[in-house]
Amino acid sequence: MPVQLPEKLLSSLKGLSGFNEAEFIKTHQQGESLTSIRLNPWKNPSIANNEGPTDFNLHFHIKGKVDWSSFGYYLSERPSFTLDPLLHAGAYYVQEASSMFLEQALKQSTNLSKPLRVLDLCAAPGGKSTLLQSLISNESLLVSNEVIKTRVHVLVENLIKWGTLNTIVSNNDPKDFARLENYFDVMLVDAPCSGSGLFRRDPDAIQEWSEENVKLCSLRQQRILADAWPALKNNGILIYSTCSFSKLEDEDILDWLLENFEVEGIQLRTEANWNIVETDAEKSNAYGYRFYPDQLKGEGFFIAALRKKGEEEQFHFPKNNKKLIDKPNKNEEATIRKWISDDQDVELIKRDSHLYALPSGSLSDFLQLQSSLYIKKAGVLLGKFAHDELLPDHELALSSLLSPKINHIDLSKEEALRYLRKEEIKLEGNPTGWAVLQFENRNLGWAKILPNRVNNYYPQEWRIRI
């Protein structure tokens, strides 16, 4: 059945920039689906010694390179990623073409040989948030924030899956950043919108577009940057974007910042074969990006990257009593440390029993977020101690700083699938205890291998129910 784009939808995008309805028309009647994924560098040494994705090129059917992306790729078809053990490794993200242009918009606007401070304000469920933390370096901290309890845990399971330290999660409203007042280099705001950018891939979405909902999500908009806006350095970045088709949503956007705020525009670079239209907000003449599915391969998407004005200021933390927290004693640091590989620089914290790393240098970012904001996850969450054992957490397993000297299995894709499924398995003629199981020498999890069974450590609500 052919898609019918609203009337009011059409009529309102007349005279913008790069859009030819007849073809956008045409593109979203023939209803193709393109299918993209990005990898992680951490888990992919040949993508990060830019040798390309070998090893993928047998696990995947790959078409072509994402062009504005180092590590974007188009696949030939469309995998059940439910039942791809690298998935659940953390190896790589299903995301859609158009939102890695964030990549550009960072990389054009940003140092990013310096240590940054980073916030993606509306982060769920993860997938600009790992973009992120794959291009800052590792003195830098990202802050992955969502306002909706409920999509926290989504979050926080992708973090944990692309196994690097130093990302902190929150679940705080955008107004809760104002006690951060000059905190962040760079902030993210991928904002809630109407989602007519989405239609072509969700077809059951153009539904619940309205006139009424756009100008609904464009006041959201606003009342999201001006909660935040004073958690922004003076001279630091804001990178605004939405899946949205509508001027009111993205344009008018950049036109009520330039209105209300010290802001400019920042014009990005991009290639002619890309067909990524620049556009200039009607007011202001602020750079905009859009995304049309009619000219490039990707989705519906708009982006822009402006800087703060105003004379740059460091942030003063407060005093704040570093003996409020708890390390853990000798023992416990000796015991530790023998998880952990040795090139790693760490922090050791300890709450509740529990036992976390962080980042060197980041405890007084961590005292400073964790009393004005509502932290759920921050570091790598190593395990706990019972009778004096080290009992270690998957979040240990899935991370950048486990030693390669713990003992380590690979599995079969049949293997893998019934640990990821929490099943039981075989795993003769292993020695006995602690050992993290592999998949194509990724990192699935634990397993405990005892004398007559072995004991499978897959997180229970993670288990895959197909």
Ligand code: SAM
Contents of the next structure:
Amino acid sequence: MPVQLPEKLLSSLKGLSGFNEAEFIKTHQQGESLTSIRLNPWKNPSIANNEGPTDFNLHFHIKGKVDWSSFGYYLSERPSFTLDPLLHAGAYYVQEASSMFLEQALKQSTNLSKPLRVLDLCAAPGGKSTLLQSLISNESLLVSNEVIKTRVHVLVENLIKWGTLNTIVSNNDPKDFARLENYFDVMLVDAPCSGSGLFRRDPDAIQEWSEENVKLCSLRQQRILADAWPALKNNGILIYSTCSFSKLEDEDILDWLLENFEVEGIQLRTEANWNIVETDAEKSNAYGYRFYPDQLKGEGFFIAALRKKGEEEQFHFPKNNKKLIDKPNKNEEATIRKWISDDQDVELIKRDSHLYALPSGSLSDFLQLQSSLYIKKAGVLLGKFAHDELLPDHELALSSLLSPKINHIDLSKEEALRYLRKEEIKLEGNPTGWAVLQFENRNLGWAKILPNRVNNYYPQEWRIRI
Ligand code: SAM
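Return the form predicted together with this ligand of this protein as a structure block, the form predicted on its own having already been given.
Every component of the complex follows; first up is the chain already shown.
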């Protein structure tokens, strides 16, 4: 059955910059499926060194680079990602190519060499948060927030796999961020929307589209932006994006922002051969960027960068008592340091019996965020002490903190899949004790080798079931 796009959607798009109805319909009917991934630079040294995806060429059939991304590649076919151990090791994230343009919006509007406080307000499942994390400096802090409780666990899982230290995950409503007035340098609002940009990939969603829902989404987008607005510093950057083609959710939101707040649009550079359409909002002329699937290799997407006007002010931390933070004792600290790479400068904190590492110098931020938000993950959970011994957590194995001196064992693909299914594994000839299991040099998680068996410590709730 040919894909039937809603008539009312098509008529609402007529006359918009770059919209070519015949090509747009044809592309949706052809239903080409694109697969793209974005590599994690710290788990792929060749990407960090600008040498390209050298060992990924052996792993996947890479068809080409995503033009506007430093880390994004198209694959020639869609593999079974679940059965790829490197996905579970956080070596890459499967992400639609158009959304990777966030990199350009951020780089072109922000000085990324400065320590920044960045908020990803609508973050689950974590595609844009993992990208933001790859772009900001180690001295910067990313707060990755998701309001819907049932969606937070997948966000936490994806960020643990990505292996980040400078990230905090919260589960708050946008209006709670008003408590952090003048705190963030950058705020990304990747808003919930009517989703027409993904109709080619998911034609079943077409039935759920209605004009009424577009209007509801537009009102919700305004509410989200207005609620979180005080948290953005003067001179701070707002990046707004949707996967909807509807003007009511895209350019009209820019008009609404410029009408109601002290803010200005930012023009972004694009290359002519990227075929991204620059639009301007009807009343305010604010710049927006449209991605039409008939014109580029990506799905439908809209993005804009704006600057909040006004004199920049520093955020003043209220006097909070750092002494309230529990620290590990000397013996515990000495034990933990053996698990952490020598070059890592971290703050260690203890909560109940759990030990966490936070980026050095981030305690005031942590206390501030803890008193304002409902925090679901902060820094890296290292583990907990049981009988003076550290029981290492999965987060430590997947993080950049782990000491290379910890015993590690390479697995074949078959063994790695057995491990990820939480099945019994045999690791004969290895010394007893904790070992981090690896596949193609990337850490998968912990095992404890005992004289007569191996205990598989892969998290039960993440095990693969196929
Ligand atoms: N940024 C994510 C990524 O790249 O993986 C995708 C975000 S998705 C487009 C929008 C998110 O907004 C969803 O996770 C949804 O749960 C959340 N959301 C829904 N209603 C919301 C609301 N009223 N306020 C804030 N976020 C909301």
